[in-house]
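In structure tokens, one chain follows: the form predicted alone.
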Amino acid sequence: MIIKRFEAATTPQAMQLVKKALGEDAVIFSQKTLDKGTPAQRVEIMAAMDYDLEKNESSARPAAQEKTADKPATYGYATIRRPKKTPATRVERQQADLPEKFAKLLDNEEEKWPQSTDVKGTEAPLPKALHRQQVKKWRDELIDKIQVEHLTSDNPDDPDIIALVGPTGVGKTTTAAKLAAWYHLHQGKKVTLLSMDCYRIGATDQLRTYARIMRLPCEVAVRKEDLAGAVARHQDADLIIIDTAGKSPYDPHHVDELADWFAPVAGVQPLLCLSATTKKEDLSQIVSSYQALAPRSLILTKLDETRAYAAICQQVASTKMPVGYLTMGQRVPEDFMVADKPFLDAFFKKGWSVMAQEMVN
């Protein structure tokens, strides 16, 4: 008995390969779908023929000699052996696997690269080294697109005003405290904290507690008139940080409400907070929802709460918005970093666990 494996895009195509190679009497052992739900999805069929190929060819030779020159033999190497495809063709077809492989690189998973097979009638996958090279090249090109930008003063005579925006649960309040601590303690700036988060129980108390510990002024704006008034009262500050309420990114009125509050205040720079734990589809919706506010830059939060960074990396690269700051953990102000390009490049290539260890050393 001769057993062979066949792969094709669809079941009818795979069955056609079986019939062509093994004939109508082929026995099907198994059938399954590989890489289901991906661009590389295909069908695998294991089939066999219950006679000896060499004996069949020997008995068929006299009959084959009587055939006319324009009729091919029923069985033989040319009919069973699928033509070899060039390496270039395989590279092009397997480009669709790059995002999945890239995700494994960023997630610090052990890569299970496909092994070559000796089963005739199937196409061997790309060599391990070549496939790895293609994935890393694609990853590096993606990471190169990520840019960095920090807080800039448009008018040195007026305070810089930044507003942390983003959906609920991304850590805006803690991030506001970390920003205040960084610029007050490390940069010597006079900082004022304002809160618009009147929806979440205890949110304003939390920000007031941080402000009291750092001996910084803090006010709560219940209405948009309160926000404009608070900004006017603190024109002597170097930096005003506004903590906004978080809502669902699928709420169509939330961003319009924020824009309405910011309108009377000149010079507000929104910074969009994105959590590294957010799913790819939701990240895309968040960025799309807050585009109307024209965010100045991104703040990546909760980097320590996941080991899967492919989604956040791809989203940041596609938004074309620079990254300003990074946060990890609950400690204020320790768990905070001003983003820089070399660190981001190394982080998205090695992951947070490796970078955290290097920082300790």
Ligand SMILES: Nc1nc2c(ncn2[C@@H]2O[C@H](COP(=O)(O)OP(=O)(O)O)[C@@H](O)[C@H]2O)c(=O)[nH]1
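Remember, predicted model here, so these are calculated numbers, not experimental data. Superpose the two forms; the largest set of C-alphas matching within 1.5 Å is the rigid core. Numbering follows the first chain given and starts at 1. What changes on going to the form predicted in complex with this ligand:
Positional change of Val43 between these two forms reaches 2 Å or more at the C-alpha, relative to the superposed core. Fitting the two forms on the rigid core leaves the C-alpha of Leu344 displaced by under 2 angstroms between these two forms.
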The other form holds:
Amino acid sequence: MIIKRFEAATTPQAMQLVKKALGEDAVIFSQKTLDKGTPAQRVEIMAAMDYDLEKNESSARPAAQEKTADKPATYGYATIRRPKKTPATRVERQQADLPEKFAKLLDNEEEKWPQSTDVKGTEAPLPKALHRQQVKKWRDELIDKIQVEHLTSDNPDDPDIIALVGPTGVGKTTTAAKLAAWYHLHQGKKVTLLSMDCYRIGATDQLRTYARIMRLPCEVAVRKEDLAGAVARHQDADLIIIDTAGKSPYDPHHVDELADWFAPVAGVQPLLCLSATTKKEDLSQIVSSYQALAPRSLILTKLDETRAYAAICQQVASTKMPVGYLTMGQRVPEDFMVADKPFLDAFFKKGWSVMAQEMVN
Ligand SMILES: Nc1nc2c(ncn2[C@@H]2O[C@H](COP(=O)(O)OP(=O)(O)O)[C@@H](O)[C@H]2O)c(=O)[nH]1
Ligand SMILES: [Mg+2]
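Having seen the form predicted alone, could you now give me the structure of the form predicted in complex with this ligand?
Complete assembly follows, chain above in first position.
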């Protein structure tokens, strides 16, 4: 893979440079505004190209070069998009003056929080103003309970091993790739990807493709001995990310099977992926089903796919598990954040769309 830095006055100009130099299959790793607000303001884009793909396939796809500049160009899981505004990069989002920004946010959320009758057993409908006040107080108490925890090394000499678990389709594989990108490309860690997902045709190809683009080792474990063997072979890694096959949270054998696979591998930290789009009852079933694995923390996915966050907020607040990471879109590696307590507090008060807008401004 070749990674290059591009700088131009505007995002469209920078994207043109990327396309010209790396073609339409380039992967955008980061984008930021330099000297923001000054006359010297520039846009910096870090982009990468899988060299093998370029060598082997670009000549066979001459028509792709003719695409109009307005159309997004896609290849596999990599997408070049032309952002409407210049969004801050993940790093900027996390390191910006968050507390100050969040303090400015006014609380006017009217969305799907419980009605007054749900609040601590209140029976009669409350006057509107009182109702809003009480819901807000109750909601703020819930939000206060939410904890945050990132990757923790139990033993610094051994690789950290995390396993993404959760129901089908919550975004485990996509998040595994985002985590790999974050820890490898941003944190400089030596990352290995392992897949246990042999149930679906193409499931392992998805992870292998991400691994190939990032030049990371990737192995597929078909039997539980394979998993232990693969972990043993990658003891020089800083971080091993295991992608698991999802199943219905109502499947009685799934969690036992996962526990059985993890048992011979010392130090596996399961991270439970919960989608913000999941119904309240199903969320609580998922948390209770996966409790047997003692997940280390939660990954909240698909925050962009809903505007009703009360169910996931209540679920997160009522479990004892901290939140580790957040995802808010399909783009790898962009749509990913390392969880941050002030951000989560504000997010559950305001929702993703408001927060995204706040961060861009
Ligand atoms: N909108 C949105 N889609 C996502 C997100 N994470 C994953 N997806 C999409 O959800 C679908 C299932 O994702 P996948 O990683 O295969 O889920 P898995 O079955 O849990 O491994 C794919 O189309 C992903 O692109 C997210 O944060 N937001
Ligand atoms: Mg998967």
